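Only one chain is shown below, in structure tokens, and it's the form predicted in complex with the partner chain.
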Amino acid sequence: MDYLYSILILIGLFIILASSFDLVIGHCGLISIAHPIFYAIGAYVSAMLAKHNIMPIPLAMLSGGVVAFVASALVAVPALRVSGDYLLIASIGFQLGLIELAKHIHEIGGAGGLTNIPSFLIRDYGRESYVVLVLVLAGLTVLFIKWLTQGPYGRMMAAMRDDELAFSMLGRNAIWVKVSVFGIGSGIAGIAGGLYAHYFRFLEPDQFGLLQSSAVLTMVVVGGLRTAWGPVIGALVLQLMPQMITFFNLPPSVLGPLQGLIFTGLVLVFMFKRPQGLLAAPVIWTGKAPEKRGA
């Protein structure tokens, strides 16, 4: 049953991880894509944390959420300033000198990983209460994201994703939403990341780089940009799919080479029926459905 539950629980991380993304990405357009980073520091700090018997784990994993809130502002101070493409590529910088710097630390592991993390829950509820933690918090995290979307705030950053000057113009601090929105995001993969630690107990600073970017923005784009469930399903289709695959039977000679190829070729079907996404966002931005929010 670990296989069941581990890919229950890492389609609920990936969930938080791929709606919390949506936030900074699609709904915030900050075009980052150092969010696993974030998830990086949650992990890792709730791990020593939790470790050297800091503070109790749940303790820890907000920690790790707050730290990564703390660090997306290292990122977004300076380089929204400059916003578009530049904050790519300072995020991509961020993100891959921050794993080059995590190899040189032994305290934390170095490039050889994080072992032996206290794990959580299991051993006195069983798998399947960590399970349902994770699922619980998957649900909360995309609930809170519609909610926080579809209301005003949503409409602010609609109206800067559009045109930063005539946003200024109207009195409203782009930057500051930005900074805002991207903290907000990180501290969300943070805690992911806690829950991450606690339950694989192995942290390596490799797993945090580009190829983890990737996967998640595909869950996101894939599923759909902005929208509240596009990242579930995309997590749940990509994170899924592969798993089925093993299960076809494949001669072992041409079994890797041959399992990516269907995997990525569904996803490009998936990609030429879908072209918006699995679901698509409205055309524009529209918030709670009126009745709701008139008296």
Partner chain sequence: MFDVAVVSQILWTSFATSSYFVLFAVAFALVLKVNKVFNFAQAGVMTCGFYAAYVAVRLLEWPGFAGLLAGIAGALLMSFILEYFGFAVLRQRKASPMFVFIFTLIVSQFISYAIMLVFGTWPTTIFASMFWPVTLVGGIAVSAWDVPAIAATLVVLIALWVFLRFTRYGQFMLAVADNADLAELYGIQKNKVLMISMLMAGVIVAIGMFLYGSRAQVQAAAATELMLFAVASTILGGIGNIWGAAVAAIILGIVQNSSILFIPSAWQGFLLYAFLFFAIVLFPRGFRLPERANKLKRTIRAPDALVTKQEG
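The structure above corresponds to the form predicted in complex with the partner chain; please provide the structure of the form predicted alone.
The next block holds one chain only.
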């Protein structure tokens, strides 16, 4: 049962990650694939705060989300002021640089990883309680993003994404919208990182590298950009698929690269054959004049 619980928790965590990433790359149109580094920031911050008894675990998880939010602003503000495309370069550099830095900081475990992270709920209420917690938070994340994107803020995001120049000419601050959305998505990822840390109780920098980025990107692209349930379906499909591959008993040296090839291949196939993903986003405006009705 522990194996099944771990799979369910990973599915819930990836639903949170994919949904928050879709908010950034889909709804807001920001080009970034470094979402897992904010997941890592939240995980490490929450783990260290709880391990040293600085604050209770729930507050440590929220603090991890806040630190991830602040870190995202430090990356996004300078990059977006130059050009939107620089966000991709800045975020990848930030991800790779922070991973290498973490490998050399012995206080957080270094390259060997951080161990003995305090658990949450499991000791008193069993693993079932943690499964419920993660799945409930995954559902709340989906509903929150759906509420956010379908309201006035969501219409503002769509207008900025579709025509940033016209949006700015109306007196709106496009930079503020981009930074705020990037921060919200990154903060949610940071909270998910705290949930991961206090269940698996081990963190290692390479867990949050480019393979993780390709996995989350694949979930969003396969499921469907700018849809509430697309990232959910993508997370289910892409999390269950590697579990089926493990039954072939392949060595880790083969299994890791094979998963990367599958993720990359699926992205390419869907981009060319079905760019809208398994669930297509609703078409709001097609650019065609409305047909005239007969008398």
